[in-house]
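Here we start with a single chain on its own, the form predicted on its own, put down as structure tokens.
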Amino acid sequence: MESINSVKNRFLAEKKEAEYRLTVKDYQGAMPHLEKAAELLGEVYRRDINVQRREQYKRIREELRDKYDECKQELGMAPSSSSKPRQSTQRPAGPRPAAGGASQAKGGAPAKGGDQKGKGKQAEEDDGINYVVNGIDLKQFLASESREKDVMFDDVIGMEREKRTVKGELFLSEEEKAYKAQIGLKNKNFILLYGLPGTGKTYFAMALSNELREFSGEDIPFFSVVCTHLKSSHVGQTENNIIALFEFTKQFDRCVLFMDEFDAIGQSRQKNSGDPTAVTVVNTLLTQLGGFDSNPNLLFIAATNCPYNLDGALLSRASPKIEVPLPGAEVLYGTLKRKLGDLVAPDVDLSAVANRLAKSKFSNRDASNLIDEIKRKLFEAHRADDMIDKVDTSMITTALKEVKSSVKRDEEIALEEFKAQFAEN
């Protein structure tokens, strides 16, 4: 373990930086090292029994806090948020509105937002949940309750080690708990799932919220974005739809955020030097989930199809990171035999089909893709000889030469790559 010393003279290097980046008048500079110096303190805080030098610890932090405030407000960034009531989620309805929650379009002006066309409508509060957060309407970015709750992990074919561990770090008795914070051990509240298009991704995060929402017992609010939908050609706009996003989530007790195509918005900073926008977009990102703005109570979920374009600094804070395979020939037979069922002839073997579309390399999507197929050579022989009424083999061959797999290789070489790197076995 690294020595209390030690970690007090990285603090007071980051502190030193934040100060100087300050003098220049360089507050997004500023910053990450503010924050960094607030996560150091912190630690130093949790490993010094002094009362007296505890007490200066807080003092300080609360220095940070206002210099970060001070940046934000330069920037014209909302101040942070240090304490704000959040709705419960011990309750059997649906989500109820916090006091002193989100706050709402004065008059009911409509809400601005990016800027996509036909989606700045007025917030609705007609499920109890304050949508406008710093005068963006966030019903144009997600769906509320945007899942499908009878999706449990026993829908999940496969993937066993890793269902058992997000249980392993998400489902704790309160002893378990009261013994992580006891020993100063954070909860993990950043998950990435990645892998090829179209393997199931949303399907296990879903199944994942509602695991969570069986377990503890609470109605538990899942909210659903694509990354793309954040974007905005305005300058500072997508920061600002990042921002008001993750605000948005204090309202409750606990809450899940799932956010597709992360890469959209997580790109490397290096890697992007062509954009002017990668870099202030990571750090807000950054912030949210690691700074003075980050909601503890917040379970993130990110899932994207190129891991390996992420920044760093974002792959460093996701654990665990879990890839969601391409479905073996078990997982395929379960999805043809449920979708097709008693559609399929007596002499027609699944079993053999599931294990060339395994070899194909099928997706789910592709493997849904071409059930539709099927269904529909099924239809047009009906509708030419209505004593047709069964899948034979030559429908399931024939469309099985108009859908191919859409597995690209130099995807999986890059994701086989990544994995060697970063998975965490």
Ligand SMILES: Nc1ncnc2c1ncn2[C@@H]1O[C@H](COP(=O)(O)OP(=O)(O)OP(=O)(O)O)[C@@H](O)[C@H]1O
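C-alpha atoms forming the largest set that superposes within 1.5 Å between two forms make up the rigid core. Just so you know, these numbers come straight off a predicted model, no measurement behind them. Positions refer to the first chain, counted from 1. First, how it differs from the form predicted in complex with the named molecule.
After superposing the rigid core, the C-alpha of Q56 moves by 2 Å or more between the two forms. After superposing the rigid core, the Cα of E19 is displaced by 2 Å or more between the two forms. In the core-superposed comparison between the two forms, S360 has its Cα shifted by less than 2 Å.
Can I get the form predicted in complex with the named molecule as well, since the one above is the form predicted on its own?
What follows is just the one chain, with no partners and no other molecules.
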């Protein structure tokens, strides 16, 4: 690790450079040096336990802030709320699709059916989509996340092979599509994502849908349904809900229907757990999925934590069946690096943390929860002493005492057995 004196020297050099630029009125040039000086000063502060010197660092930090504000004022920029020179932790700007889900469809009118009245700004509520089918308002089944997320494959850390698999199947040029049709090869339009809770099935499905939209240049809406919500205690209602949902998708030229917790409606007819409707519900699903030919532009993605409970006929239709695995150390390192970024002090060994998380079988959601907890620790420390603005090892250790892996051993074993029998990837 770099010695504290070396960090101090670098701080002094940055400060000197900033001061020189200020004397020649190069305010634009001074700002990055002020930012860097503030960052290095923060590191010195964190590592130096001498109380008097720490007070001195605080005073210097105030001077740096004043100078930074002066630059902003000279350049006609609005002062930031904290007026604090700090490094940006924002993701770099890049092309992004519009907000996900139903709102994706707002510019692109449905192909058939759908009431056209509400194009434009009221899109969330009145987006030109006909949600009422066979007297059932399908909005009640659509998950809110279908309207929020704008994740792309770049945001999905790891899973490179799986990304390639689905791209190879779904991202086809016009020539490739035509050739497939010519030789009578059907498109794959029923993908199954399975894996332990929190591994990223929903995240992957959303990213896939957004990528598909970007690839095709078409406005492909993404609808996410939590299957438990489709279930009803009234005889025949679950089946009616399923039929209405598939009917609903026919109003779009192309759309993605994502069914989360698919096992809730797709459980095996042989080993159904006393649910009298299980057989008719699965039969309805099979019929609707068989109707793909009349709706070839529907991409159906099902996700489940327990694929071993799914009906065999449904399983055999799904292809590819993609396992969304627990993240390895490399993926977890990428997540920590991306989400904590330069909030972390340089002497923190993130790869050691990632190894520990992988060993403890942290899912991606567990890792996200841990990162939130670490940030909370930083916030508390900063509130007590506003010179602290980096995550140190003790914050991580304390957070790790509070956030544990959610993976259950029996679920892991059951998945292993399923994989041995069905795995394609």
